[in-house]
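Just one chain follows, in the form predicted alone, and it is written as structure tokens.
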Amino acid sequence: MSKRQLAMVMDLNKCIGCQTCTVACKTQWTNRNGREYMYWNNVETHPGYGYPRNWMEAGGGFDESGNLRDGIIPDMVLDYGVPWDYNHDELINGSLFQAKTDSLEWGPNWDEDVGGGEYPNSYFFYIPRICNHCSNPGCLAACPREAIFKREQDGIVLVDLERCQGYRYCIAGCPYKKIYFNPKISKSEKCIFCFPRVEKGLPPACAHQCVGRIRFVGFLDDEAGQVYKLVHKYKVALPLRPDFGTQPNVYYVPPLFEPPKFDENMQPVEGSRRTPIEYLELLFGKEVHTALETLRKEQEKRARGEESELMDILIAYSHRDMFRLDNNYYQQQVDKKLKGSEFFKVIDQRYLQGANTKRVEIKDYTFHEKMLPQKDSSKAKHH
């Protein structure tokens, strides 16, 4: 077990489905050596297949007599998708633009922006999803070879690539799909909550790229944190398919601004909302009634010009308050060498308020480009 737990919140009403998140993620740690196909990270459209296709059919996770659940290896081109490129170096001679592949079957976002419903009731929203870093990982269950691990300083699952011999029962196992074989090297790979950034000071790519403000980062026993107050004290943040009995760390606050429908006149039906219920209690569970229902009250109380805590940690006015690393913590660990650990130095202080470290005052905002290795100016002027 780990000692702590890093966790993220989403607010799905704020996400615009830009997938800056999803290119933060891609470019730097899967766009290339067999890792082409791989988005640890991934924005869909609800309702839809998601990524892979049909991901909540899939099996695995754990019944309620906590035995692992069987699940299924998703196929490469049916459900991942087989990556493609276009013809960009074509265009320049008038030709059009289109793919160089004379079949595609499916891939990420093919799906993207249908939705449910018809017109004029029509409705979707978006997903963001990456490793839940589950508090009983049903891929850590899975795993016959003990290749995947919890670290013990945060809980960030992480595979030990020298143990795993590629059977992908991992793959199996995890309900959300979210580990993934590489052929190249013949081993299951995953998002890593971007560890090595996080002992530098710096949140993760997908939440430090956010247009939307979407994503917070922080500790689930940091009780002056968005992270505890959103899970905890106001319980408006729910996990992914609670069912999947996983006890997953990322956290979503659901859906609660959309048009009303319209009638067969066309006028809107006052009080009437066009995602069914049933489908957010599916998502988020039954709580989601209960998130629902405050989140209501309190923009009500807003609106009415009281002040409102919980809507002002959503509106997220300060990005640098969103993020609440802890840099003391992993400071503290250091000495004990423990198993997935980088401990990089510092290079950026605006994210390092937590439990245990108290929040810095910046004042000069060059401090990262000083940790960076400066040029010889006599040597750049010899040359």
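By rigid core we mean the largest C-alpha set that fits within 1.5 Å across both forms. Being a predicted model, the structure only gives us computed values, none of them experimental. Residue numbers count along the first chain shown, from 1. Compared with the form predicted in complex with its partner chain:
- The two forms, fitted on the rigid core, differ between the two forms by 2 Å or more at the CA of Asp85.
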Second form
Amino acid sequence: MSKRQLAMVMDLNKCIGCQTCTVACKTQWTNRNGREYMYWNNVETHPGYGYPRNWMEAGGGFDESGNLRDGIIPDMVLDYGVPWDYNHDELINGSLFQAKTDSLEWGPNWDEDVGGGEYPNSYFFYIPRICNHCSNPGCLAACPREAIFKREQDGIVLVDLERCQGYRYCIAGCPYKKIYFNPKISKSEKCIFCFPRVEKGLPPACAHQCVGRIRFVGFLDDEAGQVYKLVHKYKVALPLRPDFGTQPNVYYVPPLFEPPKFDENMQPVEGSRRTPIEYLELLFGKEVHTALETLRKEQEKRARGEESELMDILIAYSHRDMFRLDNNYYQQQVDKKLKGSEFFKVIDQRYLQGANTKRVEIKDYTFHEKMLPQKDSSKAKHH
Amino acid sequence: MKLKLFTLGLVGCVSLSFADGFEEDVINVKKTQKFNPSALEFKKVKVYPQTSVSLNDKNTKDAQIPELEVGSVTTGKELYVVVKWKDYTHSVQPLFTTNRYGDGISIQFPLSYGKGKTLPYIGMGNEKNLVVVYLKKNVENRDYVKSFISEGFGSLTETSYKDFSLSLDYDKEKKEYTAVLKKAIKPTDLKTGIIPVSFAVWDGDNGNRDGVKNISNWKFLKVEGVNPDKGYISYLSWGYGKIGNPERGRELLIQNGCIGCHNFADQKNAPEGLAPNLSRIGGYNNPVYLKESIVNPSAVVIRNLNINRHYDKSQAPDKNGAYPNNEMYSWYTKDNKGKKTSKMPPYNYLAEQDLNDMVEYLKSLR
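To complete the pair, please output the form predicted in complex with its partner chain; the form predicted alone was given just before.
Next comes the full complex, and the chain you just saw is listed first.
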């Protein structure tokens, strides 16, 4: 549909579930204006219900013949979950500590770290999820007003808020439930792949902030890019639930590394896997076998001290290589103009000052230097 | 000259009588000095769930609203349309939910009507015949009243009309809604004597919004004391009363291959979405449209709800993995000038009685 396609790869082996991406996204886009309940980026524990609750069972996407499937619209309280407060203010009067809500049944990230399996062989891993900016988007297909479009230049899927009438069929149509209803404006909204940042050569906030450096961003047709290499060259990055038929453009390096199983005597069983391969197959399709095999082989290669481009990519040495937007346009600009710490230099003081803050005039910026003992410049010259 | 015409109109009015059954779709509009609810003459208007196109939310259900009561008066400068209906659940779209919907009503008029004009497609008009839609929905914290111009599915475009008001009140005792539309009207509009109008109601409790709604066919506001154009009336009233044998019509629909694309009644073999579903087609379409859509399907070309709902997996995907749309589901072809032609072939060779029998059967689908 689009001429080019931006994509993201997330290496699940390195995700620690810290939610830094979630916070980066929330503070940038969804902490206001009716978006408060939305997490355009969330990190959920697998196996688990996910966010919104049971999204994998909520319909949408396409059937095997390519026809849109019916779906449902999750409930704000029961499925997305809303935060609640505790009665901290009443504790001083001797009240018992309790939540200030009538029903504590579900909340965002409710089943964090629960996972599957029995102690000592329990297991889980994290999946961060954003909009997949699919090549055949279910949301776009469902909209009776064609208010959703896919950008020609990079395949980012956006909602035209002028056309959107808040009918919410897009939510039923998206199998990932990554488009949300904003009840304040009665329109649908979704992850925009931080397009205003991307256009300036910056990666999406979630990718840039990721402390585990698990996210790679680039164009799928940029053969020199790491995204291309992970997806097409090594084929270790796989789309989530490819059976939903929307051709997602967020790819995941499936979890390979995990502790082995323990036997009855609490001895580790060599070569054992805790996470059932069937579960990984459900999430990433049959290709997960070859992807895991490739990862294992390349890891062994690197362990023997041999070269492995794949492992070097996954180590994620530098943002410069991880984020390739518009054929490195962004990095070229940085190289030309900003070196080292200059990158962090504030160029527009107004934002630090505050638009409504009264300017305090400090005429002499060197007053503190005058308080220090004066250097003897003549001595220095002699040495 | 004007006076003379008016007198003629009055005389004509007395002698005017409509074809069999057409009277049922006519709502008399009295002329009053100012809005006077007691002058309203209410008429029952049946509404049917829209099933021509289906939407993709599993949790929506048909509204339990079988009929409305509609009355109308005019002051000469304003037209008032009052609509009442029973709804046992008063639903307002709340501020803090994602999956609850408000009740609502819309009233649509053709943008132009009268002598020589054809009726717009009931589903919010078509490219040649635009409609004006007035909408009121129950939304918490907002007065959700809007007006639109539209030329068919998906083309609803908001206007900034200020010359109308639409109120919606719920009587908790009677479990009844009353909507009052007041709109400015020009003397020329009244002169046509007959103003087509149609209605849609949404039952929020059953997840109704957008195309999930109950709708009426075109009704006709007959303005007191004005004699409408006879040609226009005979166009509008074509096919009312009994014009054929419905059982034979049903057989003819099967024999002529209509069931290859259309589903209706017990005929459900066509892939969903290949063509409009005809299950309730007679409920919300006037006979003249049913005839026209058989004889000349390209007269009104209806847009698919969204062609992207079906993609063609027999084709190769593009470099980004996207499959092209399945053209089989497109309801029309477009030439390089943008002219749309319905994919349905014109059945203009049918014998008149065959056509009448088919229309008679389609009328019964409601």
